[in-house]
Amino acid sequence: MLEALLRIIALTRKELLAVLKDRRSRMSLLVPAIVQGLVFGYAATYDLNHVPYAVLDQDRSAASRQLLAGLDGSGVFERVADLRSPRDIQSYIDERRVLLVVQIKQDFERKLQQGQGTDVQVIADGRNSNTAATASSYVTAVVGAFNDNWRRDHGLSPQVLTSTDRAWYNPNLETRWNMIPGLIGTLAMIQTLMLTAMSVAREREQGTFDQLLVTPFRPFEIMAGKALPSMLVGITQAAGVFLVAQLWFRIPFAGSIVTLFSGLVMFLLAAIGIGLLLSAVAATMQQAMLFSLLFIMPFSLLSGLTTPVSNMPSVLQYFTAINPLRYAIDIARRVYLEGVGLPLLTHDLWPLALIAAVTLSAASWMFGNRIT
């Protein structure tokens, strides 16, 4: 047993002074995922801080201002223009020189004041559906403010029915809240995935595949030595987008660190699993690279990272249930924002395990028949 322990940690040295020889090579490990943490933290984002837009306001009353007021006050919307006629909706909206246009009716204060109900129209631009729902929904909000502001300064009768909202785990509904605990996973799985399935086939081109099969490692031996290096820098590029995390954007984490990297080791073993596979396959570093970038999208796109599992379409709800990566997603965002622990997270841990079990026992006997 000291002897096959001994093995694994030459091979796992051998490994580790294979990828950090380099200096660029060293930087590349951990940089990468820094730099693509903080670009994911500013640029991946639903929310909205500047929306420009346009007002027809063919009532102009001291209602109609006031509601206005409430938009260019809120430190969102900005007003690029005031339309004279609803024909120039069209072109605002056509060449994107604003998000949406708000048009009040003439008859807007009468109503009002008589205490009868009138609509403010939102043309927004639905080429990105998101941007529109989000700042339609700001509108909404707006409009809300004022009418209960309205009838509370006329004298008449408050809503009978009003709701209060109260997000809770990220409550100023910050879209980076959501998206950076998502990438600890992901960006640990990209270069783990890579790393390891290009491992044997660096060994074929460098022709010293040959000498591993007349040394006295066995087939798991192999594959540990393999293994250990690619999980070492897995974890160390999850540490780094958590640090970014924490210390850069300081969103607060709730859970607790060993609960997290606990379910992180479990994740990336499943990912060294299918990285060796796909090592064992590939003959060439380029197909190795090949397959791992085959691999890594389908797995990125089916993971939760930017849609919910749950607004997928049947069939590939059940092709997400071999993707890894889905519950590495779920595991780190519920650790850092819930605070969970580990008896809470059995669902999403049991699958990995059964999904490293699988691939590194199909892997071991690949590496098996090629040494044999």
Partner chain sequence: MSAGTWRDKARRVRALMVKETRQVIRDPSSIAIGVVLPMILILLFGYGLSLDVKNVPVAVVVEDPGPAARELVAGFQLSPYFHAQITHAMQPAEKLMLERSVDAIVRIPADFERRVNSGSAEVQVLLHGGDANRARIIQGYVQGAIQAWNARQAAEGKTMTGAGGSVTVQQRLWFNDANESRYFLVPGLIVLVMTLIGALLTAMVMAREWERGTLESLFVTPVRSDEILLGKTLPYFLLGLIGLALCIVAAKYLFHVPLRGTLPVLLGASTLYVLVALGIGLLISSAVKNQMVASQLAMLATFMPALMLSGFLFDLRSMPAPIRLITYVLPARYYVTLLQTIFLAGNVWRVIVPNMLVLAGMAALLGLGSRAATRKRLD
Second form
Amino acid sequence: MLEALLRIIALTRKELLAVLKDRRSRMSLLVPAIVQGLVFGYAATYDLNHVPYAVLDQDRSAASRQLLAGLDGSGVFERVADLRSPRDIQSYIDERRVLLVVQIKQDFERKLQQGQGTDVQVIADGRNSNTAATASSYVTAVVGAFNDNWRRDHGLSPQVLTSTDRAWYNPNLETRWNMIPGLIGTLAMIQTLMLTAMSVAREREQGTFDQLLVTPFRPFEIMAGKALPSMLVGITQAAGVFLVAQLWFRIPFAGSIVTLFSGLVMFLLAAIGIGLLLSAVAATMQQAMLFSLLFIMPFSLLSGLTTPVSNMPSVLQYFTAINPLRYAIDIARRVYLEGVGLPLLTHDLWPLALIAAVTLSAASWMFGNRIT
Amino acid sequence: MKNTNGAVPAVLVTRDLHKRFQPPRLPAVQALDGVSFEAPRGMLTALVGPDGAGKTTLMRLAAGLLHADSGELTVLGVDVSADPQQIQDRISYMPQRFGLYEDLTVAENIDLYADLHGVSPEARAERYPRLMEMTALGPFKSRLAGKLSGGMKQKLGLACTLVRSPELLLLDEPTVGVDPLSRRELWEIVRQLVDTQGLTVLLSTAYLDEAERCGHVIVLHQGKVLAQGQPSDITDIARNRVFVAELPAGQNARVVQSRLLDEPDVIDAVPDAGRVRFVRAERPRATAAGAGAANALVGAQVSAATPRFEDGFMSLLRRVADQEHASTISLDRPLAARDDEVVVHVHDLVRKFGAFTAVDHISFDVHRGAIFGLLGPNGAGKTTTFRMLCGLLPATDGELRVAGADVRHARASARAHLGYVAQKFSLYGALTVAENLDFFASAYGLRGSRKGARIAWAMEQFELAAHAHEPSGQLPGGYKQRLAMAAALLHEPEILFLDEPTSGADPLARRAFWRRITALAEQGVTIIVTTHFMQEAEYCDRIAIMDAGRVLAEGRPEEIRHMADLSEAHEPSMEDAFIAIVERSRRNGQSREVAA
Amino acid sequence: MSAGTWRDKARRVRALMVKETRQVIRDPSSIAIGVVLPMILILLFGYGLSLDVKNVPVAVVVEDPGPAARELVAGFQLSPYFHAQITHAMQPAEKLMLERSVDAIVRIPADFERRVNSGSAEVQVLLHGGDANRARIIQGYVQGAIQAWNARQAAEGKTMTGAGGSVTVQQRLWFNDANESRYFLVPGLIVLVMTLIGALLTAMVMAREWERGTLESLFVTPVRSDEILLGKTLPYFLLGLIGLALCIVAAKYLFHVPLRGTLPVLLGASTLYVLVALGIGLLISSAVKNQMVASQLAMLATFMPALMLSGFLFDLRSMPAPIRLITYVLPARYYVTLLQTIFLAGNVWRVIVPNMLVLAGMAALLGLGSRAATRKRLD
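I have the form predicted alone already, so could you send the form predicted together with the partner chain?
Let us now look at the entire complex, which starts with that chain.
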């Protein structure tokens, strides 16, 4: 037992030495994760803060000016043009000079003063319909504020029914708040899985695997000695992205670090299990890389990172059951933003444990039996 | 292509050629240091020299793939650096590892090169059958190049370079890792082209018998030309200094040979057909400790012998590289003295891969402290046998006992008694020498002061201390091999497995290697080795010749030589014997198939 | 030997292309990247990814049994946007939200009826911020339901505040009336597939030639370096076009995304982008000459930016200036603009011409770059 443990430690030490020795490979473990955390933290947001728009104000009244002032003062909308005729709308949108055009009809103020309802037209560029819909909803909010002001200024009672909205865990509903915790698991997985998948394939390709097999190492020990360094690397990367979220983006952390990292360890174990299984199957490093690519891509696209799992057709939702990243993203977001404890995470943890158990034992069996 | 005064110009002329490489974060390497020579037209010119002599760099310069730092290089009358494309249009070049497209078939590879060289359909119709006949690749035309054996790949590479008649053929170590049969076939192809078509060939080689067969020889050493001329000029260097000693009964040629190497007046000694062949020094070396050759040869009958090319070559190298005389090795505690105990027992061993039988009912025994050689052409089943002996591959059927344990059932416990050195360098290239040793010591369960002592032993015995903190992947070839041996001996195994340990190594490194092996065997370590160098079979106590998965002959080297039953009058060399035995068996196999 | 004529050149390029094509067909890894991966991506993007929010599970907490509240509840129950679960106390609703069984809670307080009658009532809306984008869309839906209630009440004259106008927003989404996220995800998918085939696959196969030493043998023949480049790029260019065809067919017939521009323009833009991607792949491979490193670099330098920084998923204008600057050197950015315009808007020349010019410039630059990098030299 002690012998086995010492051998596992020796292998772990060797793996870490090989990875950390070279400055370049040391950098390649941490820098891409942190840089991607930073860049994607900024880039991967559905929130808009620069919406170029054009106005076709056919009313040119105090009321229309007041409404437009509301848009211009929102800090989100940037007016790039005042259109003269409805004919201009098409070219502005087609040529992507504006994301949307606000059209105010001629009798806008008159209708309002007569106490009738009226409307503003918002014509949005639907080439990215998600962005367009988000921008339109911003317009709706500005118009709502305009309504309230108008009614108050004109001595009208406000709307009968209003709502007070409050968002749990993310008061300003910033996408960044849930994107970056999701990145903790995603970025850690990409390199961990590849590293693990290639580590055995590399030994096989360079002939060192045979050299290992003629020593007293047992298959289980080799596997453990490969899994441990990958785990350390994965945890380090996750910690790096976590620090970016905390120190750079200053997203408040609601949970406990112990809970978060317990969940991540379980997740990495599942990812490493998959990596080891791939490396047991792959004959060359190239194959190992391809296999891991074929897994990483659907894993990250179907994880709920960019689009919600609940939006997927049910067939694909079943597929996500074997996707460890899906659980990891859920864990990371819930612990990070909601501050839940381990008991509420059981429905994420047991599938991860199951994936880890199945892949690790399969990989161990393959190492033992595929010695050719 | 005659120049104005009518003399046949040399095909390749170098004048004071220099080339230096600067690897990142390591000292620069002066690959060529003022090389000047001429390669004459219409004959075979050989570049010989130890590892790192600059042979490959010279080849690449001649092919226009590298730029010289200074000096002149003209090929076919053209300055290579000025117009490399013209050279590349006119010559053919076969790199050390010919870049065959492994996922193309034999025919597709040849077609590709024929297309690139613009060979017309008529010329192909005439040329292809001859290439196929020469290389014997005809039956494998539609086989993927990746599925060919090493020797066949080399022949295919050669065929690709010969799709048209080049004005100059460059061959960079064409026979490395190729078994004697394929080697002889490759040579016949090249010789035939030189003799019948007046092809000009420049080839580099580590095999001295190949250099001997060339018309012109250039000896390179550390980027400098040591000598050039006809092979006989080199051979003559050792004239009157070569002797053969007939040993009295009971003396082992290998042991006497290794003792002779320590004597100050001996520069080279090899076991040769039960006798010892040695070369006396021009003047005694000051560094050696012994009292003279006579001392080591008490009771032996010494007579003068005709020098060979190798003798001249070794004399030449000793002039500049006096220091490194093969070092010996001593174990911490020698194993039990040599006795008749069988440590490796193989009986009726079979290994099948699907329908293919790679190892077909083989049997042999190896005694403690013996050196056992496993010889055979590429694809004979040597490596499969080897992998089964080391527990890397389960046997399909048969009995296999290593150090008393049944390998089939107790792989882990048997492994603690054996050491294994793979054919390719297979330690961790990114780790330093010290880190590699440390890892393998731990892997074998050594710890504490015992571990420290063993690592110190390995560093000292294999003279690795100076390189302890260099990444092992960047060591020179000889050091890599020593490190691999050191790692395999850390746990003091009873049996050492060596898979083609000297493939691609130069004569100096091979001498050093066998010196250590001899010493290990003396101290009770059992050694099992595979090799392509037939002269090295002379170091073995017993050898087995394998082909097509079967053992064709097994016994002491002299017995094997007699088994060959060669009618020629002269004493058959081990290589002749090997080829005769394998070819006879293949003929019988064919006739059996015909009969069935 | 007349190695310099055009016929000889053509013959050598053809020989290299034949060789390359055979390798692609026989090498499982080329098939994996060139065919299997694009198919997986097509299916994932077409079916798996969707930003459309429908049937949102909400908990409606009804603490007031009055008719006004019932009418509001009915509004939620009948809406196609919601899947309403009714509770009568806050506690069970909060539990549902903690379990993520619902994404929002709408609370109708006990004094709702009385307050409606007094002219000012309020409902409380709690949103789960775990997915902010989704939460914001749900917020909009809830607002819509409340507005609808207000309008209905006013129309029926049940409230006294009917007088006094208010502005409503009428929104029109050009090019995508139904607001289907598939419409912009599928063009984005084409960018990813072209990037995979063009850059990743080319980087790998060229690095493999360096790694296996096949180039060393090839160099010492009459073949010129530009012929090696052509022989390498043409087959993968064709493979890229096959991938493109696959995507277009899937977009049109599987996912019913309209193609409002013309096919030649789409092909022209794609040709330029594939050339750019090939150039990047060739440059990477000749810089590192190692399959592993080349493929990882290609992923980092082309695929990830194409996914995150090309503007097909996330709006470029909202990124901070330094990151926006990075996007200007990414060819994927221009190609995404082109694809979204050609597919959804039509042949808008003022968009197409400048973007194509940028891509053409990049292609030319990279072509020259990879020619300079592929010298027939080993040092």
